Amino acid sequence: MQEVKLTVSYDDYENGIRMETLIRELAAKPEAGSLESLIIGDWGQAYENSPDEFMGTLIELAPSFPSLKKLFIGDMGFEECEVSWIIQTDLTPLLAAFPELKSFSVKGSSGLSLEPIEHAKLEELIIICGGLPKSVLASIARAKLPELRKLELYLGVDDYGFDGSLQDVLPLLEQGLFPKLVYLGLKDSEIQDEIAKAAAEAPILDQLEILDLSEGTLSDEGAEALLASDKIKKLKHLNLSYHYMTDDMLIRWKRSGIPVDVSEQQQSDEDDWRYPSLTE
């Protein structure tokens, strides 16, 4: 698959250069035509300026890139900008510009729309975040992807942005919301046993493959439901790693027969606070 990720450092916008130039010059060449992913990673002190910059540009030139499978807008590593401190905007658009894709990520969630959520093709939709706002849930559970077959969330803290509950999870555990899932990730949450022990038995597990309810505050209390469901026991993975389960909740998962990833044990502070990963 040939790639490119495309970035502009902080000196380089110091110094005027421009994502949307950037992407012009690559519509430019001839291997254009046969570019398969494409990564737009700092577009230029991100926790200022938002992708509305370059937007326009990417959505002119879309049919010079009529191979694209793979779009990612927003990778960026925290010594470029803090995942919530990154800009996002109204994304809705490239959908429309891009019928071909089949993966779709994003970083970054403050500012961001995606409504409404409708592809053809898409078969894989991730968005990393620090906090996802219950409005971006709502247009995934009203989102038209019939070949979605990845749903991988960052649901986050409330300090960066996620300002739902439960409820507003609960959509996506529905079984046929999307026909062909077979992985779905609702991870890095500050609720992650809630959520655990409404997965356990949710609707949705009977067409799932995989599970992920990773990089959360997942303990024993959550652990427990996942444990008692024969719906758990018939999925060709489930990934629990980085969460706050005790060693002898490890114990029992080992013993269980369930193909489970339990590494990354952290530990609570004194006052028993628990973090999911992506915090800063």
Contents of the next structure:
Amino acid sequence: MQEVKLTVSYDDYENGIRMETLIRELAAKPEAGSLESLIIGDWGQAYENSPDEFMGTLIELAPSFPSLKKLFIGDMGFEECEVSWIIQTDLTPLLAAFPELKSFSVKGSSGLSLEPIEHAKLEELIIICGGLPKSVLASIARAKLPELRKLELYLGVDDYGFDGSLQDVLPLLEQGLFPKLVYLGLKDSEIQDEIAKAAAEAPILDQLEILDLSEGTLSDEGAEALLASDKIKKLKHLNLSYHYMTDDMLIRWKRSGIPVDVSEQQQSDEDDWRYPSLTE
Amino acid sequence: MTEMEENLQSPVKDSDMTLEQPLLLIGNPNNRRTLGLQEARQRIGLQPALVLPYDRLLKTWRRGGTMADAVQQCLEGRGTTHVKGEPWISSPASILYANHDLVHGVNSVPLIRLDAPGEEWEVERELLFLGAVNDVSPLIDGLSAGMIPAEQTLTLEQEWGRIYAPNQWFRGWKACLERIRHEALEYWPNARFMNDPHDIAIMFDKRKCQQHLSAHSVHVPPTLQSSEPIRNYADLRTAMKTAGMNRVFVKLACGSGASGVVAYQINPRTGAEIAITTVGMERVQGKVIFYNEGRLRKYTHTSEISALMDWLCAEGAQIERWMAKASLGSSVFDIRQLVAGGQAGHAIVRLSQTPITNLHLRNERLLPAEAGLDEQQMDRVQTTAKAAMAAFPNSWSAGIDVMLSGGTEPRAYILDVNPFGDLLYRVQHNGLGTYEWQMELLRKEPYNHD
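Can you switch from the form predicted on its own and show the form predicted in complex with its partner chain instead?
Whole complex next, starting from this chain.
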């Protein structure tokens, strides 16, 4: 697949280079017509500047990218911007501008909104952030995405924007919301145990192949509920990587025969605090 | 007894002496560095270096003696060194060092290699002592708040990981370097240093080193400029604001490795701040003590960050722009490039999921080929590393830390010049380890700065 990543480094930005310009240059190239994946990386000092700087241009030039199937807004590392500091914006218009899109990824949740989420062909929605606002969770729970197969959400922590509770996550565990969903990721959460307990017997498991509860603060408490569930046993894969389970629990997982990833065991710190992966 | 051992222990013939320049190694005996070097010399058939332990040198000085006395003691003690558990008599070779007549022979001028003084508590204490007696700083501005009085230094008990008065230590280390240089040249006027002690003092001081490199047109991350000296956290905030620099590295000027390095950033929009570092802090009897932790700490409270920055600024810190390093997958990386005799040798790619790549714990290390770095990238790294080394024409070898920037046109920047940066494991260049390679180079091209 033909993929392009556009990045405005610190030096580039200081030298006056803007994401808008890079998008225009890309759109003017002959290969734009066959481009399938576009990754918008750092747009320059993303802790101060939002995608509003270039979104209008991207929407205007959408017809130059007729083959685009994947779009990622904000693929940047900690060396470029702390994930919780990335300023996002209302990205809803992008969904309408790219009706052929199959995969949409976003990094950063500060200022993020997606309302309404409607797309006839989208199969994959991924939001990576330090803390997902409950308003976005609510938008997803109302979304109309008939083709959605994979939903992966980093829920994060209070400090970085997760202003919700389990109540805001529960609607995503209801069956029938996304009829074709086979991969559900509710991860990187500071309430990972609560989510695990709620997910263990959730009706949605009957349609899932993969449940991803990785990167969060999962401990033996949440693990007990998962192990006790018959629905969990039917999954093709359970991702619990990056967790705070004990050695004893890891042995029990091994004996269970369930296809589970329990790598990256963490130790709680001296005050017995447990942190999700993306907030460390 | 093998043939090699027999040869080593038999008297060295005059003709042999003219072929090989004797090496005086000032270091800590029996550590990985000294043993590594001696093993390398043995393997390629060079005479063992005469080892002058820092501990002995510093104690001799404290008791009123000179470096010559310390060397003499080593010779009288027959200077046995151990290689792989076998006593290895270095006396035949060491005659060379003591024989004053030989200083007139062109090829018998001793070459002196200084190695790292670290990881030896007795030596640390002696350097702190030397730093106390060489203190000329006025007792103002709380600059000497962290000072340990001379009489207390020698009985100091080590608390694991604690960072003791780094500025005082550095003063002691600089005094040590200066005195070694002075006395060595007095003793052997034609002596040569592999790395000049003056240069080592500059390389060790991150402030001076970056200025020095910059003055020699070598790319380094820009230093945070300020019209006023940055003496504390408040000054730092002001300087960052004035310069519009929201992300900086604050580095203890004389720290080695990841010790005393802080990746610090301020969110200009929200005012939030984050400091990522290996420095741990603890309040003991109303006083904050600082130590190296094996893991990263993330400070977000102003009270903690200000305590950390006040201390770093008082002890002396290099403050430079935190430049985004190039990435491989979800990791960023930089490269430790060994340069010796003008040639780029061993290289190690240091990957990290954090801004601090030189943390020994957990971070992954790969060979450039394993990491998938292409020829163009390595060429850029090596050219820049060699340029950095060339800025020190009186020094021969260093481990140079180089980063590549991200963006459309990646550039190489020098992060650190480590005069003792040749202790690298599991990496070969032309089939040789770091010490063997350097000794081979020396043998082929006898050391000559001129």
